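Starting off, we have a lone chain in the form predicted on its own, written out as structure tokens.
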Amino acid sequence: MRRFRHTIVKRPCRAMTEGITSGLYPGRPDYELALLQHDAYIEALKQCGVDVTVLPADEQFPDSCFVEDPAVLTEKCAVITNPGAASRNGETVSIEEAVRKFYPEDRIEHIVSPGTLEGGDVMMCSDHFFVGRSERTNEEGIRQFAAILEKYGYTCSEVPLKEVLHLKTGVNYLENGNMLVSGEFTDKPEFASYRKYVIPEEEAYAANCIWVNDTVIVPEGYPEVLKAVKSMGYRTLTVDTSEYRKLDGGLSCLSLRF
């Protein structure tokens, strides 16, 4: 089984309150305590055994805090996206700058336009990649990725998306054959060959967890996904993301793991 070795998290800035939301969590972001909340989550991955390289915040973009969307990690090579939000674009600047530390010039590949990727749209699965078709992710976005993964021997797999933002607001594989999925992704075809965890609606958020290193974080306040991954088997621990979900955020957004 594949283990994280690195994570890269991003110091939430105070122009986060201004970040994209869709309103489906009411509320504005209290950033003092964001601050806090992102100490814990720092804290949860180390204690998966990870080392966390921390970006200092940056004012220009209020939702750069969320890192996994503009870069793909994985074993064999660095995927810089393209988000498809305009006003994220720019955050690939600083992130490609912290990738360089892991991987040599010739395994960081790019999106380039039209095609756009976000890499809340990407769920890896062992050498096997799932991308969701979203308002984020678009299908030159996806036929680039795809092309990029064939070269490192990894295959990929289009998910058509209809209710969510992201593929992985809704599906998150907790390796094993474990798959945690909630509203549109129960009958999903695609995800035939797995054991699904079926969320229930009231607790959809929490389908967001992260599975690092045989540990699963769970999000702070959600008692039946956590009862649900504790009888998978698996180690757990929980973070508070109440300031991040406002922004429609979770979990899986706040850190690149690889």
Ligand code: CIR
The other form holds:
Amino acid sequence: MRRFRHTIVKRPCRAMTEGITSGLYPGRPDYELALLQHDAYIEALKQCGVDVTVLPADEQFPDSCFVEDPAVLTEKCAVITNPGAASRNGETVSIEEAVRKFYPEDRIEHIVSPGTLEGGDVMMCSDHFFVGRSERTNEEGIRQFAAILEKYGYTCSEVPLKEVLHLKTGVNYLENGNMLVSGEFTDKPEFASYRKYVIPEEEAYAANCIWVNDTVIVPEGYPEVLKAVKSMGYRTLTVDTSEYRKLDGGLSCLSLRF
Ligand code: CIR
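Let me have the form predicted together with the named molecule next, following on from the form predicted on its own.
Okay, now the whole complex, with that chain kicking things off.
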């Protein structure tokens, strides 16, 4: 049974109000409220039995609290990505520094230009990794990622996506064969072998839940998804992510779990 021991988060910076947004969830984030929500998020992670490394805010990068995107951390290796969003590309430097405390030098790999990849497009299902081909993650990035994974005995397959920002915006694996799917991912043949819960359209944002050691953290305000996750037998915690949602970010984006 998989268990996470560590997590890495990064405090949001004041400049988050200038972060990238599709405008799907209107409004600019309230920074003070975002900080309180981040506190609660860290608390929830601790309740799942992991240690939490909290990196300081970095005003240079408005979206840098979304630490999931500049790295993919597995049991055997760390992959520093090459984010496709230009304003986020430099986030990899401080993440790599943090990751070095947990992985030996020869287990730290890199995606390099012209390949791009963001961790939000990577969904780990045991030893298989689904990778969304998106506006942020390109074919060459996926090719490099697959070659890295192969060295460590993992497999990888591509999932094209059209409507959402990242793969995990719309689909998330909760371990034990359970998967939350929404919108364009509902009928994807790639996920046919999993036990799927189809997220109601009005709760689409809550497709982005995270499994952490048999607890599932669900965003606050999505009663149908919460009920469904409880009925799968998980312990649940809820965290309000309203200020991150305004930047198209959710629960998975806010941490690296490994
Ligand atoms: C961005 O557009 O890059 C940020 N505003 C949101 C990133 C969300 N990250 C994720 O889904 N993994």
